[in-house]
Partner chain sequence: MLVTPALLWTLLFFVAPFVAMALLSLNFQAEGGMTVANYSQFFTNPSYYRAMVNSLQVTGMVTLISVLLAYPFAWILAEQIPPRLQRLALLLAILPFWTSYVVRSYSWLLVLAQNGVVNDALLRTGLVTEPLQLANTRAATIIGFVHFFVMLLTLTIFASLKQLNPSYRKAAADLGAGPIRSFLYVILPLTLPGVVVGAFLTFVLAIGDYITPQILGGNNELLMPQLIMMQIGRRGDFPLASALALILMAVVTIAYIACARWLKIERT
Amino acid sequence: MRVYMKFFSAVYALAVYAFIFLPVAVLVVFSLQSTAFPIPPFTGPSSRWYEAVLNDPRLTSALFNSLAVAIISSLVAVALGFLSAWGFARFTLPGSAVMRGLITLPLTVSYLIIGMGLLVIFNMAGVPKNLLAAGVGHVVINLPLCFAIIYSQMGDHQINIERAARDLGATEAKVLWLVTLPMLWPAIFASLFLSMTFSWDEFVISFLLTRFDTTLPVEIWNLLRSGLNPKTNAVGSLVFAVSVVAAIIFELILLRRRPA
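Mind pulling up that one chain's structure, the form predicted alone?
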């Protein structure tokens, strides 16, 4: 009986992983197609389409735009999320439960609704469509996530350690910088990583709030309007590769921290 259970468990696990990774595998394989049509039979491998992507100024510009928006907006979202979580966890504020609910409310709202609301506000304020507007939109959608992750890790034991630091003569700024931040480092790093991942892949808000300088998902959508081709597969494979590299770096950093 146990042999059958192990067999069916293995088959089930393989089916799940195939369901998840088979589309990505097909994307990567046909990005190496040497002909102009991403259809069987496979005629490769060839780096032709990766060279075409790297030689395309619009795609390379969109790639760097996505990286800049992801990094800067994530840093801002983490900073604001940490300060908000620290304020709610360490101080008694009137109506704090309601305000915490309002901060996390965007997690339940569609990105399309948030993007349309920001578009109306920016039009009223005279803010043009650009990467700055898209970055603000990414902060809006990532800040609630950062707040929720960091706030969930602020426990009573940390309060006692902070009190001990104050009793030893540390100022509030030193307590925050030398005690609170190191204790919350895993939560802060996790929220930063997730924010960068979501911002890197985000399309709707970037599409609504940019015009000439766009992010990579918007450029991929522009390519797809003319139909599938190995060039779009190459771009998608590069996006997937960046996500994989970021995940590996995240795991390596965690593994280095565990022995300590």
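Residue numbers count along the first chain shown, from 1. For the two forms, the rigid core is made up of the largest set of C-alpha atoms that agree within 1.5 Å on superposition. In this text the structure is predicted, and so the values were computed from the model without any measurement. What changes on going to the form predicted in complex with the partner chain:
With a cut-off of 2 Å and the rigid core superposed, F240 has a Cα displacement that falls short of the cut-off between the two forms.
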Second form
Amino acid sequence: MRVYMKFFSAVYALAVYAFIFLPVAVLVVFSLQSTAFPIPPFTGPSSRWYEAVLNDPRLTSALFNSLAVAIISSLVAVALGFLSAWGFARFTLPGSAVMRGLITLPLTVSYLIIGMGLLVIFNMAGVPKNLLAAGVGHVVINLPLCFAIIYSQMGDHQINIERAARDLGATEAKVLWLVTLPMLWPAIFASLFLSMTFSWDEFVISFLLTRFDTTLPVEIWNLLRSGLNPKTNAVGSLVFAVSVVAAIIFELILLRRRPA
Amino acid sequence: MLVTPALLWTLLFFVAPFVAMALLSLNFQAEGGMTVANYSQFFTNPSYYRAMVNSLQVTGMVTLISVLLAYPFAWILAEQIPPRLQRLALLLAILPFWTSYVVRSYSWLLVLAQNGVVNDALLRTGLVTEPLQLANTRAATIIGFVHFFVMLLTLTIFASLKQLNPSYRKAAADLGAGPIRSFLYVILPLTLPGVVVGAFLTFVLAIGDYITPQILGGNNELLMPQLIMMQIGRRGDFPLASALALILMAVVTIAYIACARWLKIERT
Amino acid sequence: MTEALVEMKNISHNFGRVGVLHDVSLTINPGSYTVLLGPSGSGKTTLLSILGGFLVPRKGSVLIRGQNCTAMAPARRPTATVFQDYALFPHMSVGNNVGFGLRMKGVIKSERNRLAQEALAIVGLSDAFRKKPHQLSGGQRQRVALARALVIKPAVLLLDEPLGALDLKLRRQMQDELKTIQKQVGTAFVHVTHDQEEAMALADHCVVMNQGRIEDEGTPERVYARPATRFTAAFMGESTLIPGDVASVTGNAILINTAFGSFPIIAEAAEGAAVTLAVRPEHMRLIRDSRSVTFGTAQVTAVIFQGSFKRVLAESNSRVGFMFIARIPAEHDVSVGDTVTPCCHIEDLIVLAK
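With the form predicted alone in hand, show me what the form predicted in complex with the partner chain looks like.
Let's see the whole complex now, leading with the same chain.
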């Protein structure tokens, strides 16, 4: 009985792993294809499609656009999220439950609908489609996340430590800089990282709100119109590699700091 | 005030767009005209509500299959793998999370294409003589979704299995329950709330997603997000698109209320 | 002599490289209340887990009613455990929790409910059948856990620090109830605790454990008054410890030399051996009478009022830094700075091998 259980568990787990890894493996393997179609048989390995990606000015500029949008929108989202979390934790505001609910509400709405709403009012206000508009959209989706993460880490404990600091003669600025920020650093870093990931990977808002200069996911989408293409494999593999490296760095920085 | 910037941002770029969409969907005129034509169009035009039916069917299937696949997997990770390897096993299980969303769907297209890996393998082994039509079907959409949500649900179910107090298991064993009854009577009911939350998340994220059905399902049948995008893109019919978006949101809200109510009942 | 209910023979166990039990043997008699007492890390909980079947020992055997159960699964052995955190199933009503063991045995529902109701009545919770565990207080949950274990009529009932989560007052109250219930149902209880007062209040048989070994076992009275080792003496309560050595052995009497004089005592020890004399605070007197042996004079350094008695600390005049600890009736008039004559009756001197 126990032996059968072990056996079936192993088979099942391997099958699920195979399912999970199948598309990634196919993506990476055929990015090394030397012929023009990313389909069997495998003809590589060759780096020609990676060279094609790096020599494609549209893709490289989209990459930088994506990075810029991700970094700037995440910094704005974290700053706004931190300020509001701090405000809610320190002061009892009238209707604070309602306001907290309002700030976290966008979490429950699909990106498509948020993007569409922004498109509608930007149209009405005559705001042109561009990266800035997409960045605004990314702040809308990431702000509630940053707020929720940072707010959940602000307990009475933190408030008391701040009080102690003020009691010992620290000015507001010094309390913020020397006490509050260092204490909340893990939550702030985590929300910054998550925001950047979501912004980096976000498609539909950027798709709706940008026109000529656009982000990498949208540019990849444009590539898809040409059908199956090893170049898409190569750019996808690159994005995957960068994300995995970023995730490992995140893991090392954040989780190693925590006492076991 | 510290809270003001975030509140203003939310009001300006989240609430205001909603109000705008709501007004637009009612064809609201400054002079006072208003109509529910866009909504009645949804209920009367079969090709519109068909998209909603498709969306519900696909999302329901995706949620069900993902839970059924992920639960045993999470259970194996949490119980059959030595603790020191669990972290690694879990990290591996969610590694493909880190592929970009668009790329993930594209990868499935590679796998399922007419001359893709799966058909190639099937033809070589002689299981089929003609390549199967796998891409551009509802099944492809479901596979693409399930791939993503199996990872998500494995994470949430693994967490709820791990959070379970080990003494429940010990107590069940002590009172004479074997592994199967211990699972059925104790472990499963206690992890069910975690499963429901994960399933709700799956439902919400899947029903609002445009990319997966667009890339993998093709245009043979439309899901709601595709229908909405079509109104915006090809036809520029913002009022109708707004109405459809709000209807989609209403469905998600209903799912949310059902889920919250079930959890509340479960807790008392 | 009754036949032993449980025999644990030469049990050794280790977690990784850390040895937690070293050749421990323990016998439990039917109907007895055994308390395993020791500090954390002494191996008492491990010993209980081995008895309950949650751990299989590296060496040694466990016999219950003469049957070898060493590697038998918890589900099949005639033990039931009350867990430290109670482990009541939160999704089941109290009645279903108590009936769970019977359900697993295939007892039909009506019978199961009747027996569960009966068990709840024993622990004084007749009206809790339909409630959910989270609606109960800590003390009530603990009783439900007890009823759930009792209802399957185990040969031995195991309690793993069952009162640890309760506040002091409730703990004392639950101690009385546990003892009453144990006498009423007649099942052998094995109870793990680190609280020596709890052990003394409950045990028929008190087992003191330290560093994976049994230091001492016996009736709580004996273990308290005549501890076998220094560790037991210290763990069972504070004492004044006077170092000395055996000057001579005459028949069953020995003469012990200390810094405070020589004392003839009925005890066994080898000539020349280093020993410690221990005096419990309630035996330490500050005014001598005709039967007392004295330890010179001392100056009172602290008087702590503790309700029914006063705890007095006095520093020896002859040996700087040596403290005498006495517990005297509250009405005695002693203040800091007084010179006193610490003394005790010769039969209250406890000889501990070093």
